[in-house]
Amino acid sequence: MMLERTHVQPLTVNSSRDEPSTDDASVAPKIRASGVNVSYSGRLAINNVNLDIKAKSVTALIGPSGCGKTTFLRCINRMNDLIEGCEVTGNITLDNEDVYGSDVDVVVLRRRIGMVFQKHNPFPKSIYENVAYGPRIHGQATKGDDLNQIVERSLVRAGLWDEVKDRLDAPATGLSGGQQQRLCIARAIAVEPDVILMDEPCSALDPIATARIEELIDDLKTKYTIVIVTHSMQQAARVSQRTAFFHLGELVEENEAKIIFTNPSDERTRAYVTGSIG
């Protein structure tokens, strides 16, 4: 199918990447964390969570394994639901509403959070219908040329579209594994959500594909709020603005990236960007 185009070094924090605007107190959280706690099967995994995401922005979530971050990254779209025994109180809210309010649709939850996970999953369907598939299944458009459209301003935002345009009816697995992730970006934000939540989605990608990634987490960041998780500090510092450092299922403190890596206020922080720990 085709479409015609209608239209380990020192660790060092990205300044020109960070957005002031966001800091303003004034401005309210996009999410707001408070009091959340997380256990399964009985077993505390993360404990009185309080955390603010401010919007269009990146939030990184850094620590060491287990610590707790991928399990609070779930609670945001209740992708824990999933999980048998596992349990979640406090409160987290989007927008100042409650995403584990009773009257939440989590699949709309789910629409205006996207994920995209560590390891790319496209569907075994075309690279056309892996971006297709969220608008028809949500009613944003079914077939012609709204769909059409949706497909090529995705693909052109997460910067593939001049990559495959030419061949959108070929097999989405026969993508390189930077290709597919992209691809995964592009079909989570052709529904349009507020939020995308990214999962180490760089861990399995070589440095070429993974400063494709990170280039264009800084693109999108106009346009979207994104939480990323990453076992990488370096990646933290590059494209975060505000980073959060997660041991032992409990956050040890959040605040600009540029501080958490230069000068931590918590001893538990250096010693962990120092690489004393971890």
Ligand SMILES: Nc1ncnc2c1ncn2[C@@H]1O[C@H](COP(=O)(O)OP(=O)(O)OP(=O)(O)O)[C@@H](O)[C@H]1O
Second form
Amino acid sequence: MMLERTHVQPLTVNSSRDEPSTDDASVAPKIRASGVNVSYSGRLAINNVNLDIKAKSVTALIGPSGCGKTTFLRCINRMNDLIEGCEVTGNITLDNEDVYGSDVDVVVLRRRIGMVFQKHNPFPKSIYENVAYGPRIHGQATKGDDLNQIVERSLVRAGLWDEVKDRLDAPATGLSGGQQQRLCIARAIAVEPDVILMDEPCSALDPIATARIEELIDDLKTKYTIVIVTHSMQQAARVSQRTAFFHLGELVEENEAKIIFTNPSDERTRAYVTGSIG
Amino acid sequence: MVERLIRAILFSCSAVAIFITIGIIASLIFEALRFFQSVSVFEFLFGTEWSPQTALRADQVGASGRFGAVPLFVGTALISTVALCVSAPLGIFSAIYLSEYASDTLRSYVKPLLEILAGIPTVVYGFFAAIVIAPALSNLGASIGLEVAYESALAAGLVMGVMIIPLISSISDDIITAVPDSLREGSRGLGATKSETIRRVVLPAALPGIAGGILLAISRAVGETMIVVMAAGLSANLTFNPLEAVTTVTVQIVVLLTGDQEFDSSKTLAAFALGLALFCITMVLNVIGSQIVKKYREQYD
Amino acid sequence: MPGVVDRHRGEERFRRLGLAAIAISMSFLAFFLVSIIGTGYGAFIQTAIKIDVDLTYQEVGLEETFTPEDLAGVSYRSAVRSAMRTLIPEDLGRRESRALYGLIGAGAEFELRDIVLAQPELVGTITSFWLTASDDVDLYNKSGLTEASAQQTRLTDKQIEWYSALKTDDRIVKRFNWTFLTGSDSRDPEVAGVWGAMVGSFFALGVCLLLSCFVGVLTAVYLEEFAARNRWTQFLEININNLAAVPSITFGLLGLAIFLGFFGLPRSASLVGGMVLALMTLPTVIISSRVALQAVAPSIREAAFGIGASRVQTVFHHVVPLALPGILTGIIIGMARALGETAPLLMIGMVAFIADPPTNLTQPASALPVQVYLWADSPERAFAEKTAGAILVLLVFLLMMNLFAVILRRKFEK
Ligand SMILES: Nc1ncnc2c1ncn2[C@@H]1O[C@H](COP(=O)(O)OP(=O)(O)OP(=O)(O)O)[C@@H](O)[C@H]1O
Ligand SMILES: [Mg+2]
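Could you give the coordinates for the form predicted in complex with this ligand, as opposed to the form predicted alone above?
The complete assembly is shown below, putting the previous chain first.
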């Protein structure tokens, strides 16, 4: 990976996937973060982040290791609540509702904002049970045809159905790494979220499995708002419409992916995308 | 030269452990074989009548006594079951609380206290069962119109259960802690609450390992001697009712060997046959249990 | 669809379930300790009665000059009895007299003899002595004198009357029961003590320590430092781990069949007891010693080899000393377990009634936990308190050993 990064290739943004820029100020952002600070046991990890995330598009977060991408991502569905000593200040809204509001139930919030992790982590259950897990706990469907339908639909959407439809009762841990990660995506979309957060979903996968997931992400954006953290600038360029560059806990710059990779306004961004820092 | 000598000494010391095992197996098998010359293996394993006392009067008819060990096996199983009914829920729930909820401070107090519970000599538990618990249960039973034998399986099993709590809780704690956090995060990320995550993800993942721990606990209960010697019954009684008095394999070994009788009588030899059965049962439980526990302690490393 | 509110309520319930499990386990422990201490502390208190013993020459049948033998030959029993009679002004029949003598303990005459032998100048005087009361008086006196205790006591109405008279006369006190710590087993609860059992346990533990230490530590050293990783060592390891979980009574059967049956060693001896306990603790010692040896940094070994030390020198001069605290901790914990173990000792006959502490390893002996077992079986009510008292002594020893192990570990962890 390190070697790859020193070989800077001219980055091209796939124009066919590039949405027409709908930078309409009247369309409210799906998620809006303003003045977000996060500290771990008093140590500041991200500082004054302001970022709007548009609905039904893919936003990529890039930046060197330790710059706070994961930290920011986990603020959005309040996974940071689980970390002792982690303190979040500032404001994050989902559809204009304060995510950290006192009347917000994280259970409901996380149903609306799903998450896919860096390391595929299917539960040690059957494939079926993995996908059915979310709908079951949220009571969206508990048994029978309803549940079967949800499972099938989610697996189809995650592009896994054809591969597993004959062995839904097989243990999920028997799948390949790429299949497991797609299963985790199916598991996340089974609860019908609005937003899917993905933290380096391909970092443990080989290039072919990565390509499958990238395709999938591209499909999913028609229905979901996706925020993806990635270390691979090629990947960010390929899948995202908008890209945000983090550096040392700060959001340096956010813009259309094409602009970030071809003509960034900040010197640090330019240095990063050309491979001279990071 | 000295070097060689010391190596030889070290080697022979390590062989002692083997000799102990051989000694146990040999002495048990040798004496048990002599026992089975006068009593058939079939009667011993499947006979339902245990009355070795008649063996004392060697001149009488039916002098060999009756050596059907089924009532002892059933008694042992009954008391172990009671013990498990107490210790499994308490041990597992304690482990869940300690590994998932408790603060470090609470852990640092509770764990040593549980160790104390494990370190109390079994003769103390036995005294307790016989002097405090058994009369209390008997009175309690009487007050609600139930007849509870003074030496009920319930009293012995209850106290034995308390003794086993630390064993189950420490193994379960290890196993639960070995379940990777990524599974917890995955579940929480889907909107599951903490207890839903524990019940539906963590526990199912830990269950086989915990089951291994329970096998080890059963082995402890089956081999436990002092509590049952002091609090369980002495005469064989084939029943599944925990309110009645039953006897166990270990109790009978002690009863058969602490009287005054010559070394070669059937009574003495019967104790070795029981010892052999006990050794085999506990050995199988231990081997299976510890394999499972080992696997699930390390499964996610 | 289960409401989110319900789900959160279930949350708290589940947490409480865990907390309750811990609370129940802890309260078992508390209940144990409280009730053992509550019952057992009475064993350390005894009731004494003050009697005025007439030791005038005429009364004890001695001349002005007497030899120690003469003094030892005096009938202290009748001295005690006549002193008892003088306490009660009434004339008593034979049966009533016996009831009166029943107030004083069975060992009172020996207490008196020991005092007089130590202080011969008392002869010729009338002196007051505090002598141990009988167990019935003791129990009644300690019971708080309620209605219930009057029902339970084995004292007759007449005896209770005498007791009350003595009590109002300030002739009855409670005092620390040294006999419990210095005496040995006895049929009479008021003179029974744990000393004999303690000596037996001490002998057995000594043997156990010697054997399991020597064999256990050397085995661990062999396995960790010398043995090649092959089938044999693997087999050895599995074998040791399994031995650690074998029921303790099995080791007693081995001792009975091999040490007593085959080698003909004496029954009930603390030597055999120690050997059986050593077999039982050996796996514990081996396992903990191996852990301690593993914890020694490999660089120490490399450094020692580097200056040309042989394997044996390296191990015994450098590695073992560093691992020693850990090894010792393991040994102490193993010994603590051995001290509390009863079942294997029953198998080799250490259940006899032993009235004198053993003086060597081959004499019949008892052990502390065995004493607990024997007393717990005794029908006399006064022994319940002695049993709990013996348990307290046992627990104190265990506590000290474990504390020592903890301190040792703390000290060397830094
Ligand atoms: N649980 C935690 N406790 C304490 N500090 C943390 C924790 N998680 C992250 N940090 C700190 O916060 C900062 C940002 O970490 P974060 O994981 O968000 O970086 P990242 O951009 O995701 O890096 P990477 O690309 O390596 O995943 C780092 O300095 C890190 O050390
Ligand atoms: Mg990260």
